[in-house]
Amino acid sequence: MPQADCLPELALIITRQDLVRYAGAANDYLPQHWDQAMMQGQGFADVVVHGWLGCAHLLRAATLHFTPGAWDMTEYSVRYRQPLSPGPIVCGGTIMAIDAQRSTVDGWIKDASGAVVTTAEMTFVRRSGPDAI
């Protein structure tokens, strides 16, 4: 029977400097990530964090439990529910253990107000063989 547990929560602050760094690494310079006046003119409170930057932090939260040397992520799907602005976020999720060798995680990112802005489903499989920790 499946059992539920929680990922350790990861709280952090996404800064504008993080957006600049991510834009350079991803070659993603779209104005919605840096032009606050344009975004406010379109009805947004602020610029929007790159979706994959938020997901990277969610994956960091997952690897606090599913250590990379012992587990491989084999599936990942994400849903962006609301725009995420720079500022404090919390990443976490519920672990749905299928068995000792395979687990799925229903992950989430919450913004500063506590609203869930991103959800993701991840599947992890325990490593075996000489490379496993």
Contents of the next structure:
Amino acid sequence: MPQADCLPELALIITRQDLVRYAGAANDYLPQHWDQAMMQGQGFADVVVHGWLGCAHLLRAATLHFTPGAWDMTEYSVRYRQPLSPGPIVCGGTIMAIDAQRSTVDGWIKDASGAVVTTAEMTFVRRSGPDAI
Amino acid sequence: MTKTASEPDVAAASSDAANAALARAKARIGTELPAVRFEIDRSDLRRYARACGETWPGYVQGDEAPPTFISALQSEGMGGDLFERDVPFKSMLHSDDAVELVAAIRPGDVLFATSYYRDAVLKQSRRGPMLFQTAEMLLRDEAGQLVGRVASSLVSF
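Alternative state: the form predicted together with its partner chain, after the form predicted alone:
Every chain and every other molecule in the complex is listed next, the one we just looked at coming first.
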């Protein structure tokens, strides 16, 4: 695949503080995201990052390229393939199709071990007016 | 080795319990929650954008909702009772989301969320049975026009 078809990778670290901040902003206080003892009792290494928070970073990696003022994301689907613990992640993706009006992108998140933990498909449409999607 | 009638068949019991949970889950298909009204506030949009690390000025300033903001309406819009929680599994995690965005969400918008239980499926994995449940939330404006929809799935295992 030519390099030009790949999104620039977005690397970041998701901290426990990020989970607290996201829980408050999204009103998502499920114990999977803060109760470490419970999660370790279920065999997980740590608490699990909110799927939607990982998704937001992955979509952000794509919108750094498909700027929201110029493109609207009209559809996306996400699959959380493996539980993601707080720590470093890398988001990236491949532009699968693009023309003047529409683009589709396949994206992924890799965890600290390099494993793909989340995948997504996104559709962008060229913004045609101030209120458009 | 042949099992005797007095020996519990753990695998079969687990499968029976999983199938019973599937039946309870399938009985929920079509269950719809009452509509929930939201008034979209700029500070909520700003807080959500910051929590997601957004950098585009329109999101950071709260002029427009980031594409995942619809998730912030799910906790209240979908309610805690929609999914079947009485399941014979120790873990329940988020597995999939599918989102369609029809119109931008902006400060001052008044939106109505209606949610319903869509489907339940039991799949076999190397670790045993896994129960997938899916519910969908539709977001409409005051005129009844669709603003967006999100289908979210949970997996129990």
